[in-house]
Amino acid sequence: MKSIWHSTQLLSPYPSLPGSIRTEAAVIGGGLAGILTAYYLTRSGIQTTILEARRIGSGQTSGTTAKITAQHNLIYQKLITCFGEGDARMYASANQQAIKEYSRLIHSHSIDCDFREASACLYTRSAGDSLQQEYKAASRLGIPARLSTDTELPFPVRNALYFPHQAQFHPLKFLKAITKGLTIYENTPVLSVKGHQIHTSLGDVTARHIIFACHYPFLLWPGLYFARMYQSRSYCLSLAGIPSLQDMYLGIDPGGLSFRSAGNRLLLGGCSHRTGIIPDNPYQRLQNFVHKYYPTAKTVSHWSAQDCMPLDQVPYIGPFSFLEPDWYVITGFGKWGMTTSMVAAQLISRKICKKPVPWESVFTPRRIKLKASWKEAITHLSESSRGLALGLIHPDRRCSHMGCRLKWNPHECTWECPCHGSRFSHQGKLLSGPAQTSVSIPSK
């Protein structure tokens, strides 16, 4: 189940950590956010080392639909209401600036990564004024936007909200280009971090600055990120035989789907669910849609991806905790990791280089926004408590992170943690964290 990105771009391997080393900055995680952060730090003259548990770009970066956009579902009306207009304006500015920076970087370095400008569109097939409200919020914040009922979709819509001058690209082609000249160690999982010391099975890394860009922070303390996020899985089909779309689309209704073209393929995504809360076959649901609306299309490949969902919808980017002033965190992208990776890289690199950071307050991990997060917090607490209780009652098949009872996902053939989203193979091999070790799965 390789994504279209993995199928069309191979990345050269990097060595494992050769032993204990010293470096000015260490980035834990070799996805797009970690690589971009290392790129900007290195260009600023700071010796930076990337530690990747598997292969660079092998996580969410390879599973994304690769939209570079400031249109993050219905976000701006909520931000104005719950964060205030000032923070909402900074959020919009940071993401719009990220799109411009991608364009500048790609064009100035002549990076061949299928980068193309396109509009991003939210659509609804139902009655309601949510898109009208989002349009007013976006306009209030200075985001160019327009409402329409015209789309390229194979069904009529009630309303559609377009943000022009957004973009899309091939994330692994981009990643390959910007890793040149960076110090990267693959197959080097981090086991623990204490102060300025990073411990791996291959040696210790001593660093002045430590950046956690490993998707979901694996430490329980400090930070308590396990109580502030959950993970969500979504699914994607790559389809042939469909005319290319000029723009990118996302449905805001329950069960709404994502559409974008990549060359001569259409990427159809959706069926999101909390990891560990297993739905009906998501791939079949997507295929049913294809059979109805694209009867001549051929499914070329399918895959799934996983995102960290912050309870108030805003990523955590900045100092990890006041207890560790030289640690930084990048997490909680909430399905918008391509744009937010650039926001994070610029914010963290500026912070370390002691440059002005104009968007720091909206993304700070130290924020408390109860108005924006209390409903999600109750749901997260309920699901986590249930998973932990079942883990105590049935001690077999427990997650190695905090002991929650694992659930079997027959559509992915994986064991999944409903509390914090760790995933394991049929035999119990660790596939993704925050768990750090594999588990023992009793035979039936």
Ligand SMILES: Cc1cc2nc3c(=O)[nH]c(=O)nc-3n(C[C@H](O)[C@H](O)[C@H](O)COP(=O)(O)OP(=O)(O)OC[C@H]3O[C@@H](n4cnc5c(N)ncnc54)[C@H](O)[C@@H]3O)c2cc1C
Contents of the next structure:
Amino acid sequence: MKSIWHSTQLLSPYPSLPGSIRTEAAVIGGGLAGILTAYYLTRSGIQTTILEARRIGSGQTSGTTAKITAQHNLIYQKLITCFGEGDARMYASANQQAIKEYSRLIHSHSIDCDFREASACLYTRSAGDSLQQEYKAASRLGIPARLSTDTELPFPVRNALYFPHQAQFHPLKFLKAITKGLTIYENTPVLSVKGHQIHTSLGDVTARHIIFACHYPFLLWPGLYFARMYQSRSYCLSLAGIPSLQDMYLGIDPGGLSFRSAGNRLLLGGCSHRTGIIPDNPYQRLQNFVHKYYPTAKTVSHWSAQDCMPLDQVPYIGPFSFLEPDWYVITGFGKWGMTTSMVAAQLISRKICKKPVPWESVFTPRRIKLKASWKEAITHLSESSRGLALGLIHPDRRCSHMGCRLKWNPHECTWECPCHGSRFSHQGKLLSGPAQTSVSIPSK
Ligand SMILES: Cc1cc2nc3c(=O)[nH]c(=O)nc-3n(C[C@H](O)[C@H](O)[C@H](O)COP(=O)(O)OP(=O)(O)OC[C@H]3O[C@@H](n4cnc5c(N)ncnc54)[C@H](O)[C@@H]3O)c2cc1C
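Swap state to the form predicted together with this ligand from the form predicted on its own:
And the full complex, kicking off with our chain again.
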């Protein structure tokens, strides 16, 4: 089913690549990250071309809950411990600046995208001091924050951590406004990249700078991004008949839910899982919650989406690999890509324009943070090895990316790869990467 954003905003179509061309910068992927990057590059006078495999805004950006916030679940305590206070401060300031830049851009261009200020709030229903620790970490880094037990939620909480002056918007209304004047080719999947040559079935693009903003980089080498990220899927309901919430909420306990209002709808999200490791009845579990706490609510639509989860929790934004100095990557948003797409767009465009880049070190893809990532790395290695081994034993239903055995998700009627999160329709048609080609599914 279409997300609330898709059903309330159509984006104009763009042509496909007309044949081989030259451009100063090429952005692969027309989601929020790619379009914002192209926007800032174009404004800096760099001739930029966006190559989009399908339609712009049709990827994970259309399935988001679109909170614009520097509150990224529990992160600041971990960043201070594993990255150091300097990098943690940089992460906070990059994201806080990004919220201000959204506000400046939207107000200065009078963009009608339902943007409004709201507080972001993490809540817990359990005992434990995680939120106190996060509050202390945030305060130490200069993030305005407060603890409370008052929320607008329909159940009592043990504690709630508020970051004021965050925001929310309609991502596709925003995209519609900022794509005006950009050079965009849709239905133009990039098949391979070598040096400054981008190969598509419609022609080749020669570019001085190449930015991979295609959600999950499809190349195995260089970069080895497949070894550094997995994907996680979440489910959303749009509900009518509930009074609007002023603020935006996320539960930190296992099974915690996400809440925000969009006009007269409440967006309820949750039931996250590693893509390809399928849980029981995610939509039904969300519905059970609605029946219990919002008995008069009506479900208007439902959808799901997924994002790339870096093992150390910080996105990869910067040079793709030391082997390819003119390639850049934007990936691994960990379900916080609204704010960090803005961080990425500013970082990459400043880097290409040879301007000082204030937050480079925390996001650099060259980092290795074992303390922050070793637990997730063990899980990723074991899930990937299992998926690969099963793919070798049962050669039917293998993912076209690396050959892992696909799992059936009955809630979405899709085949999913538990290793790297590629998805295919019930007939094997590619829905999202890193795989680049469809698979053949033998009939039962
Ligand atoms: C359920 C859910 C809720 C979320 N809520 C929030 C939130 O409240 N706040 C927040 O900050 N973040 C949130 N996120 C995260 C956020 O939505 C994502 O991080 C963000 O949308 C990613 O944008 P993107 O541009 O990287 O990817 P996409 O939007 O997926 O764009 C990538 C584009 O690249 C294209 N592409 C792929 N391969 C190729 C190729 N070979 N050639 C050409 N094009 C290609 C795709 O077609 C796609 O259009 C949420 C994520 C989920 C899953």
